[in-house]
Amino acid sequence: MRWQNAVRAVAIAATLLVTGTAAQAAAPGATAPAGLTPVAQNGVLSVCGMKLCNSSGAPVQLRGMSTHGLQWYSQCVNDESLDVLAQDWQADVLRISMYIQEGGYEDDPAKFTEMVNNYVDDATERGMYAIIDWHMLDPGDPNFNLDRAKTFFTEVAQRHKDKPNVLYEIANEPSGVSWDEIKGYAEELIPVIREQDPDSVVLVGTRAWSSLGVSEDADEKEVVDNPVNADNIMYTFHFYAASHGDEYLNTLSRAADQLPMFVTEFGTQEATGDGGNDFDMAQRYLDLMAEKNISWTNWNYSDDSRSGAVFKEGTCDAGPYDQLKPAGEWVRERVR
C-alpha cells in the first residue's frame, strides 16, 4: 500500500501549499495560523487508541454540520452556503447524508452517487473533512441494503481514495436488529472499502438508532464485549437533547473510555428533530465531548420547517445564509 500512501501524501502537500506550510501543520497542538484549513492543519486522520488523531498522532475533535437528505434539501448545499460553513462557521467537517430509501439512492443510484462525489469535492476545495453518510433508516436492518452498499462504497472509495479528508459512515441508524447482525454487516462491508481505500476512517452505526443500544434497553457492553473485527474504525452515537437525558449521556461517557466514538448526528430538540430546544442538556453533551475529544456533526444544515434545521424557512431559495433559527445561532457559536 506504500504507493497509495505516497499519492495521498502528495495530495496533502498540495492542500498545505494552498493554505499554509507543512511545518506549521505538523506541530501537535499548535494554534492554526490564520487561513489554515482543518485538513491543512491536521492531514490524514486515523484512530489511535480511543481517539481520532491527526497525522502527527495528536487527538483532534472535529466540529461541523450534517446536511439534510439530499433528495429533499440539496438546494441548501451550494457554493454560497458551503463558503459560509467553512469560513464564517469555521466548520471542520461536512456530513453528506444520502438516504437510501425515502426517495434516495435506491431510486437513482447514479444520480445520488454523483451528488455525493460532487459534495466531497466541494468540501475538499474548502479544506473541510467529508463524511460520506450511508443514511439507511427504514428498514433498520443494514443488511437489507448490503449489495447496494457494496456497489456504492466501491465507487466512492475508488473515486476519493487519494484524498486526505474522507471518512465513510456505513450505517446511519440501525434499528430493530441485533448487534451481531450489525457487526456482521460491518465486517462484510469494510473490506470492500479497504480494497479501494485502505487507510481512511470508517464509522460504524450502533444498535437502536445509533444509541449504543440504549433505545432498545441495552448499552455499550455488547459492543465492548464483541467489537467489529477491523482496524481504524469508530462507533457512532446519536442524541437529541430534549429526548435523551442522563442515561444516554452517561452511556456515551462510559463508552468513550472503552471505544472510539464519533457523534455523527445530534440535535438540541426532540428526537423528531422538532419541538423545543433543551440547550442546557445539549451543552452538557458538548462539554463531555470536548473533554473526551469526541468529534460531532449537528443535524441539520437546511431550511426545513422543523426546529432542528439551522436556517429559517425560505433561506435556501435565495440566501443569504445568516438567517438562523435559535438552534442555528446556538450551534454556529459552538462550531466556531
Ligand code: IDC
Contents of the next structure:
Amino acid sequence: MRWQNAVRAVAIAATLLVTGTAAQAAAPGATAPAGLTPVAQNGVLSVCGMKLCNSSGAPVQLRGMSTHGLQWYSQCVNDESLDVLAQDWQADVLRISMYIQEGGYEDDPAKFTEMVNNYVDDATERGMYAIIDWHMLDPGDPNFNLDRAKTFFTEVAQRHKDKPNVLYEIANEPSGVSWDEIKGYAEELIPVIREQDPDSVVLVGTRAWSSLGVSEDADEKEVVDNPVNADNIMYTFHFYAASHGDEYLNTLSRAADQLPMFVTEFGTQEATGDGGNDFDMAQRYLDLMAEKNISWTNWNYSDDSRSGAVFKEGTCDAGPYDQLKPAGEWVRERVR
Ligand code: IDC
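What would the structure be for the form predicted together with the ligand, given that what you showed me was the form predicted alone?
Below is the whole assembly, all chains and molecules, this chain first.
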C-alpha cells in the first residue's frame, strides 16, 4: 500500500503546485482552462465587499453539494462518488456535514474529527473547496456546544491551515435564540480559528434555521445593524423551495446587497428535505444567486429515501453514482 500513499502525496503536491500559480487565475465564471481544478484556478478565497473573491480579487460563485450527516451516510462519500462529484458534476465545493448531536461529534469526537480531516484531504486531492460544517441543529443555541466547537475547530484549523481550500462554517442552523446570542458565539469562536488559520473564510449561521431571522418573524436588518465583529466572514442563508416563497427570496436578495452571503444549504422540496419538488421556485433562487454571485451547496449527496437526497435508494451500496432522483438530475445540471 505504500506506493498508493506515495501517489497520493504526489497528487497533493501537484494540486498545491498548480494552486501556487493561481495568481494568473482565469476570469471566474469563464470556462476553466482544460485540466485546471476550481482550487487551481482560483486559489485562496477571501471576502471582498459583499462577494467571495478569488486570489486575483475577482468575484467567484462556488457551486456544489453538501453531504448528509456523516453519522448516517458516510458510505455515500467515498473515492468513487467524490470522483463523480469532481469530474462528472464538476463541483467546486464539498460541504462536509458533521452533526454534533443525534449520534454525531458529541458521541465520539476523535472519530468524527478524523472523518472530517479525511474528507478535507479527499476534496483537496480533487481540487475542490471544502466547507467544514459544524452541523448544530438541536438544541438551537450554538452556545450549548461552544466548548466542543472550540476543541474541534482548534484541531481542524491547525491541521488544514496551510491548505488554500478550506472554509469553516461555525453554526449550521441556530433556532430559538436571538441574533445577539449567535453573534456572541461567533465572536468567541472566530478568534480561536484565526489563532490557527488567520486567513480562511468563516461562515456564520443566522437566526431561525439560517433564514436571516425570517422563520422567527425577523429579517436581515438585525444583522445589518449589528454585524459580527470580524473580518473575512460571510453569513449563511438556507432555503427549501417548496416551503420558502417570496418573503424568503426577497430577504436573501436584499441581504446580498448589504452582507456577504453564502447559501450553504438548500433543497428543491419542503423543509423536511422531502415531498414534491418546486423546480420553478428553486430556479428563481438559482437565478438570483447567479446574478449576485452567491455561492451555494445543495442538500444532500446521499441515497436517503427523501426526495432531496440526490441518489436513488440503494445507490451507495455499490454504486455506480449515476442513479439520480429527479432533484438529483436537476441539481447536477446546475452544478455543472
Ligand atoms: C434532516 C435530514 C434527516 C434528519 C433531520 C434531523 O435529512 O435525515 O432526520 O435532518 O436531523 C435542515 C437541516 C438538515 C435537515 C434538512 C432537511 O440543516 O439537517 O436534514 N434541513 O430537513 N434545515 C432545513 C432543512
